[in-house]
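Shown here is one chain on its own, the form predicted alone, set out as structure tokens.
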Amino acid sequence: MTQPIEARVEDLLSRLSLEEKVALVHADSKFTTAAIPRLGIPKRWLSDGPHGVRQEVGPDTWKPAGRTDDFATAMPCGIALAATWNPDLAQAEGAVIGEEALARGKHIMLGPGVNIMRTPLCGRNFEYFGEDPFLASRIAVGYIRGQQSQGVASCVKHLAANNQELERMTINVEMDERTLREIYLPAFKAAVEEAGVYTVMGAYNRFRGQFCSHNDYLLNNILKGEWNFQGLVVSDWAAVHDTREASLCGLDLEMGTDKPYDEFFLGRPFREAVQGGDIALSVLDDKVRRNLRVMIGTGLLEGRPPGSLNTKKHQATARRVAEEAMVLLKNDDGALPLDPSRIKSLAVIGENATRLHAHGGDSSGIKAFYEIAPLEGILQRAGSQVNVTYSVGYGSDTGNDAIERAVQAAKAADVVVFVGGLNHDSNSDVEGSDRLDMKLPYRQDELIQRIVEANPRTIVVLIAGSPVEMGAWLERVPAVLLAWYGGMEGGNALARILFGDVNPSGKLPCTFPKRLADSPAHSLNAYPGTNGTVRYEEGLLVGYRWFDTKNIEPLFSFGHGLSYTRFEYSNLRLSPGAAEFDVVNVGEHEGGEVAQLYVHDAHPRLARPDKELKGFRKIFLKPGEKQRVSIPLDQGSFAFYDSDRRAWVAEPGEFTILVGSSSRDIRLQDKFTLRRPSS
């Protein structure tokens, strides 16, 4: 027990047999490997998801297991958790699901997903934590450390370039190294270098032509070569498609594969080629070997803490994510906070505003131990001074009546709060299929001008995972709030923000385009592919890149976020090391800023996005407080992936520092000159 780590690893390598080998490199259920009693290894349990803990299945099935012990909190969406731009609330998350984890006895939790939003319909961008490789680096590092403190293994994933539903299991994915290195890789990087994460699933996809759960240049090259990984690489279910393969391109966990457990690529067959000789047996003692580690280092061979469920810290964590992530987008007028005192009625119309979300979008959903919707939340907050009705409005089984009844319950109201947005319906915000545009479905733009033509003191909540198109209704209603999906705290924290309570804070992850055919890869007919490839033609143009460098007006831009009171930036100071200056709340309610820095290049020798996230920093200040913050400035602040020296390279010269509220809300700037460190 007192010996280091890899001392405990040969020993325990040294005294399996073959058999033995061969069982820890495969499932032996649909979440398991398989126990070796006479060493001491019991079962490892592996679980979605990244919100929380999935319910359990049966060994052989994907249908629920029946059982009355696998309740979880839900988190709020990895989107949402991205949008509240806090590292530290996502070490909270982390630890909360580590913790759960714990008391349902997993070992590997299938999460962080930190795939890049490449197009806005991606089924799976909920799940993920945007556009941004900066952002979601500094997200998922705070998350995967939260959630390993508890000895509970983080599975960061999927790598890489799984940015569409669409043709999932097959597409091939082109794009020059220099658009992997600086965009789809980063966060994957960050994950092993800077929070030491335990295990990587590899994507469905094809990367280059070689599926990405046994592609040797993503597995072998860079992740355990140049990054120097120790840990497992596991694929995703049913992702394994070839035994020479996936023995020799750095797969070190099969699972899922539809197959007898014994015939998988890494059972039967692997183990005969290792007796034959066709396969060294090196090659399966580096598997063991990483699959050991693993365990040693969660605590599976000498037992672990008994974790907890539920709690009221956990609910509390929950709640305050979900807070702090939505964001208020419009807001004329001072049209919210609401103020109860002076509203006698209040019309909630909406689907969502009752519709539970929790346990659907595939392998993120959750059981959760209760769930608040919107209309409850609403409901609890102001139900006692406030006469609040309810009229469904939309759905996927209702037409003009639910419309006309909606209208009425509206004119009848002193304000409207509709809550409309998406689902994890199918061709929604699901794994397994991408949407097919950005327009709210179900008559819903109809819906909202009617309702607005009704009662002009509308506010729209849209809950949602992914950008939608608002052009039909935005210029006629007075407040926009996005509540993404808020998990089993979010009503509550959705009347907490409608009332005052809480002041929004939440900047937006992802650019929320005008129209589909402005974002880049729409734009360049580079989506979803032909002939079985999709070819990444807008490289390094991905998000608020392509918008600033093209100079295309977004609808919301990435960053953006509104608060009840009002901050105000001044006295820029740049240094070798930093950039500092002073953020002043100057309205009358406390609130959250995020102020962010961007990095323009002024003269680059290889072509550069008009301005790139280096930094961000989330304060919370009372009225007339100031603080002064500073963000490090490095030289990966300057750096772009030179292919040609295969080598991240910050060239001295002049740079431009921006520093604001959002990425087109610049506040303040400053000429930087970087020059070449001394030796």
Contents of the next structure:
Amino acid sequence: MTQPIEARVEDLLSRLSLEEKVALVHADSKFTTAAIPRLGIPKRWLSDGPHGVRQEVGPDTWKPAGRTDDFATAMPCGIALAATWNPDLAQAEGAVIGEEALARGKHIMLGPGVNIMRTPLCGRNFEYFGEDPFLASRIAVGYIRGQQSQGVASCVKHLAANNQELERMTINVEMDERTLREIYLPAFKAAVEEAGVYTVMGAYNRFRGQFCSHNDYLLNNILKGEWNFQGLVVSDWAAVHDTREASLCGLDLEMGTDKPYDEFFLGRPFREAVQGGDIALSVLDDKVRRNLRVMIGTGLLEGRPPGSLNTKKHQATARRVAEEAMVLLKNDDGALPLDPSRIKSLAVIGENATRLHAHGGDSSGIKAFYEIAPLEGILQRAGSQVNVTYSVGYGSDTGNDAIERAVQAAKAADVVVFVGGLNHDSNSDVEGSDRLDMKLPYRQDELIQRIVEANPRTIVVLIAGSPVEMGAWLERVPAVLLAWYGGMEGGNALARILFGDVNPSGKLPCTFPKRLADSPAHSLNAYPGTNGTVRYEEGLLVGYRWFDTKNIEPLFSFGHGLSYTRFEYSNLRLSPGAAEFDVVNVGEHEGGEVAQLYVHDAHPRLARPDKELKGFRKIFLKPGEKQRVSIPLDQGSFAFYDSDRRAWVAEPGEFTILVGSSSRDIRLQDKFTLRRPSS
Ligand code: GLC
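Return one more block: the form predicted in complex with alpha-D-glucopyranose, after the form predicted alone shown previously.
To see the whole picture, the full complex is given below, headed by that same chain.
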């Protein structure tokens, strides 16, 4: 135990036989690798997912094992965590999932997922951290630091460019080098260089013609070369296709292949290639070193702490993430918060008021200890004071009578809370398929119009993990709250926000377009690709980078989120190392604000987006309280990737620093001259 890790790695390596070495680089069940009792190496357990510890399956099938000891705390979905814009909270969430992984005996947790939202339609947008690489990086680093602090390895996924589910196992992604470096790699780079992530998962898709789980350029040149990654690369499940490529192009652990375990590409065929001298023993030894390094680094060979499950702390963290994630998109005339002392009757309408979501989504689904649905949360919070009714209104089989009943319920109540949105059904927010459009399903648009016509005091709550169109009813609805998939405490968090116990502080981690055609990949007809290849024609202009540069008005902008109070910004002062400014809470509610800093390059040598997020700070202020905020500026704040020099460069020149409450609600700005760094 006292020996340094590398010495222990070399010692174990020297004592492993060839067969034992090969056994460590491929699975021996759906989620394990073989034990080597002779050397005290136990069976190693991997587990999904980013929202908590998945239920037990298998061991050799995806079917649930039907256990009663595999419940877990279900955190809100990944994009909800990003919507908190709170890296410290991401760290707390990572630590909770790490503690539960210890309790469930897991060594590698398969999260966070950090793939950039390139299209609103990607089925896994709900699992990831939105459209901006800087925000995704900060949330990923926090999450991984928290999880690995518990002695559990994180696995940042899916490297790289797994931005659609359509044809995900085969699609070939083509993009220019700047786009790769500035948009699709930063969160992985930060995970490796800032958080010291132990493992990285190769994606299913091809990148520039080669499968990502054994991709020479991504894994050998960039990840292990430029970034000096010392951990292990695990394949996505059934993402390996060739022994020679898997051996030589950066893969260290093969999982999920549809073959008998010893027949995996890194099983017998690999062993025979080494024995026959086709592949050097050093290639195998490097993979084994990386596996041993992660095993030893995460205490696999020693006793690990017992961890814990479903504690009050875990529940409180789940609720806090859900609360800080919710985004108040619209709130005219103080429609929210609701005052239970001034409401006699409240009609809750919509299938998502009672539908449970934590178990859905496929690999990120959780068998939750419990899940508080919105209606339950509202009843618990306001039930005794207010007469709460419920009407389903819509569902996968919306009939006219359901709509009529809902309209009657709306008419009879003082206030209506409509809870709609999406779910984890096929072609909605779910792994393995993409959405077919950005519309609300099941005739919700029609229903909302009818409800608000019957009762203008209608609050719309959206349970979803990706952008939806709202044009059919938004103007007529006084308030809209985006609640995401809120995990097992979601209903309690929602009720506390609706009744003002908590002030919403979430900000959009993605642009909500008015219509799908305004979105870059769709405007350029660059999704889902043709003949097995998708070309990222929009390049750097993903999300707000597109809308701002092309001057297209979104429905709601990146970074947008209202509050029950108001914040004022003043006294911006720029220095070479920081942007400083005051923020004061000028309203009556205590609340959180995310001050955002964007950089605009006035005369870029190469084309650049109109502005780029380069800093943010979440602060909490009581009414009347003022805080001086400082956001650091460094070379990275001004740099872009120069493909010719194969390097990030910050070139002297004129910039504008923009500070605001969203990407389009800029409160302060000033010019900034970047001078040549003193040699
Ligand atoms: C799935 C997912 C990946 C998950 C793995 C194991 O197909 O792409 O995110 O961790 O396989 O379930």
